[in-house]
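Quick heads-up: it's one chain on its own, the form predicted alone, in structure tokens.
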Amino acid sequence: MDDPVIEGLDVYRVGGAVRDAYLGWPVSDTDWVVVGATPEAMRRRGFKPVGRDFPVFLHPETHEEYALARTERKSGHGYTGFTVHARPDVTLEEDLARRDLTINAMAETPDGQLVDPHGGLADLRARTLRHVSPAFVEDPLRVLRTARFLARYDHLGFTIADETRALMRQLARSGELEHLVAERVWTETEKALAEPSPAAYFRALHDCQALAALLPELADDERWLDTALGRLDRLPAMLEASDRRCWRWARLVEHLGDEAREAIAERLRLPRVYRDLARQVALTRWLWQATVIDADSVQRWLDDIDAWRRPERVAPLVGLLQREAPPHGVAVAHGWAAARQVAPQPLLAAGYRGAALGEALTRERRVRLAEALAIG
């Protein structure tokens, strides 16, 4: 590699962008080890450190991350239970060890030498999420983790490994999961969200028994959970990548009480879009499961989604209506069209004020409702 600023260091490419290399897939992201240096002689190289945990570089040129190789031994509880050993005799071997998966703990010389000292290839290629050794279940993060390859290679036919299933229903029975700190779980099954196959995430928890522990209220009925796993890419059309995965998360609370996803939210600390966003999803579901709509029941609706201050959710809203019951969708969007063109400007000049104001507002849009729905 033709670079002064590495010259001389022994680095390897390692980890996803290797992985995803193997699979055929585009890297956009690429993480080194370096072997046998030192924090300071990085830092004379003009390396920046980052983060506070761990022996982590940013290249001063490309800005990609450059590890010092290093070793970890559990002493604690949770994902950060661990001490960390990062010292110029230890291995590339070692380090490739502690990783999770084997499919992970690859690396390859600069001039494209694959280091794979765990069989990560062999499982690539058979399809396998296969842990590289017993000291898997010290992080209790893993579980997840594994989880969401899951999701991210299932429609490739990927599967766990049952004696990998066996170490995660291991940490679930442990009692370490209760030590992972609400961020962390959210950041993993965030990510999960926006994977390809978000249900097998939820699926692969539930099946070695941390769902129960994570998310209680999913994992209570069987029947529940099925059903939920099976509309997360049931969502409105036109979405932008970004907001699919605050749509799955509320299609996969949305049967819940308002007590239960509350409940969750705290939890997990959830940011207030997401918290939003189920709330009116459940809202929705009460109106396409009625046997009829009339003007009351959708002027209550837009009225609980604030929809006459935020115009703009009912799009969406409407549209998974749509999905979901066609027929009360179409009508619906009638209403909306029809009751938003009730402006205060000529009530204004009736001189109505303040709450009166409000009232006639709220009698309009109810007639304009009422008409457009006789109509539909």
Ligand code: ATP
Second form
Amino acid sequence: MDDPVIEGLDVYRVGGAVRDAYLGWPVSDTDWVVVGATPEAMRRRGFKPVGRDFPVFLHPETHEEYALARTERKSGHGYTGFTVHARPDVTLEEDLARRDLTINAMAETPDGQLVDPHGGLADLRARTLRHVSPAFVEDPLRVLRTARFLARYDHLGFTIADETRALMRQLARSGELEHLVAERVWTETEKALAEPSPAAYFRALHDCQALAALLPELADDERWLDTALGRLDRLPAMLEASDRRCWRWARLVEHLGDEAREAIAERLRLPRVYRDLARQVALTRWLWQATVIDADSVQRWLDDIDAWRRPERVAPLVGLLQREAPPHGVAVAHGWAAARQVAPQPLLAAGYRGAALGEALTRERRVRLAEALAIG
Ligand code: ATP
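Please give the corresponding structure for the form predicted in complex with this ligand, as opposed to the form predicted alone shown earlier.
Whole complex next, starting from this chain.
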């Protein structure tokens, strides 16, 4: 290793980078732990301090994260209620012992030797998510993280160890989950929605009774929850990969009433795009559940989703409609194609202005919709 910035420092690659390398996955971010150093010594070497709560530094060239080895002791509620101890006498083993899951508690020397005091590699090979120590229960966020890792690795055959499930239940029962701030809950949930098996995240949370604390609107009825989880990947064809998590969220909550959906959105402070799409999908659900659709219902739907001002919304929603009720999907696609041709210019030329113009446009669109639906 010929890097003068870290020369002579006792450093170890840790966490996700080691785990993913042993899984044979591409490693994007590498995190390092530094043992036996002080913040001053790190600064003198040119590292840039970034941690607000713990001593973490960025390497001046690679910009990878180097954290001083630390221990944590619970001193309050929730994710932030910890006293951090990061002096040079903290060992690598002590630092690894504070981590959540054994597969996340492996380290590697710069020349590739594995340091694995908690059996992370054996758990990785056995496809098991297992807590490192009983201190797991000190941080309620770990319930969500464990569920999220299941969403990521479920398709590889990973399961959560029974003892870890028991600790997750204990945490859920203790009431500690209520101390998690909305932002943490949403960050984990949003990440889980982008994983290969998002349903596994919600299922794991439900199984340990955490869902009842976090999303009671979904946990209330077992059958509705099952159905909702079953449709997370029933999405319109040809979605951008980056839009998938937003669509999955919308599908998760589409059966809830407006009030319950809004209550979740407020509580978790959901971004606008999630709220808007969830509402549009819920409105579209009315269409595919209708036995027959007519020009009135389609026009109301187009008005409700604000299609005239936001025409880009229509195609993916029609795509969803086509998945759920193909004949309705085809009919609405025809209706929309016809109605959107109605242009204001001829009406302006005919002297319509203001409210009268709006009414004339609506009438004209209604006529085109009715014609297209009759033919379709
Ligand atoms: P990802 O691939 O999602 O980034 P990661 O394991 O790198 O996974 P980070 O959130 O970056 O996840 O955390 C880095 C490491 O810090 C983890 O591997 C784990 O060892 C430890 N860690 C993070 N959050 C916690 C926590 N709440 N409790 C215990 N250990 C944690």
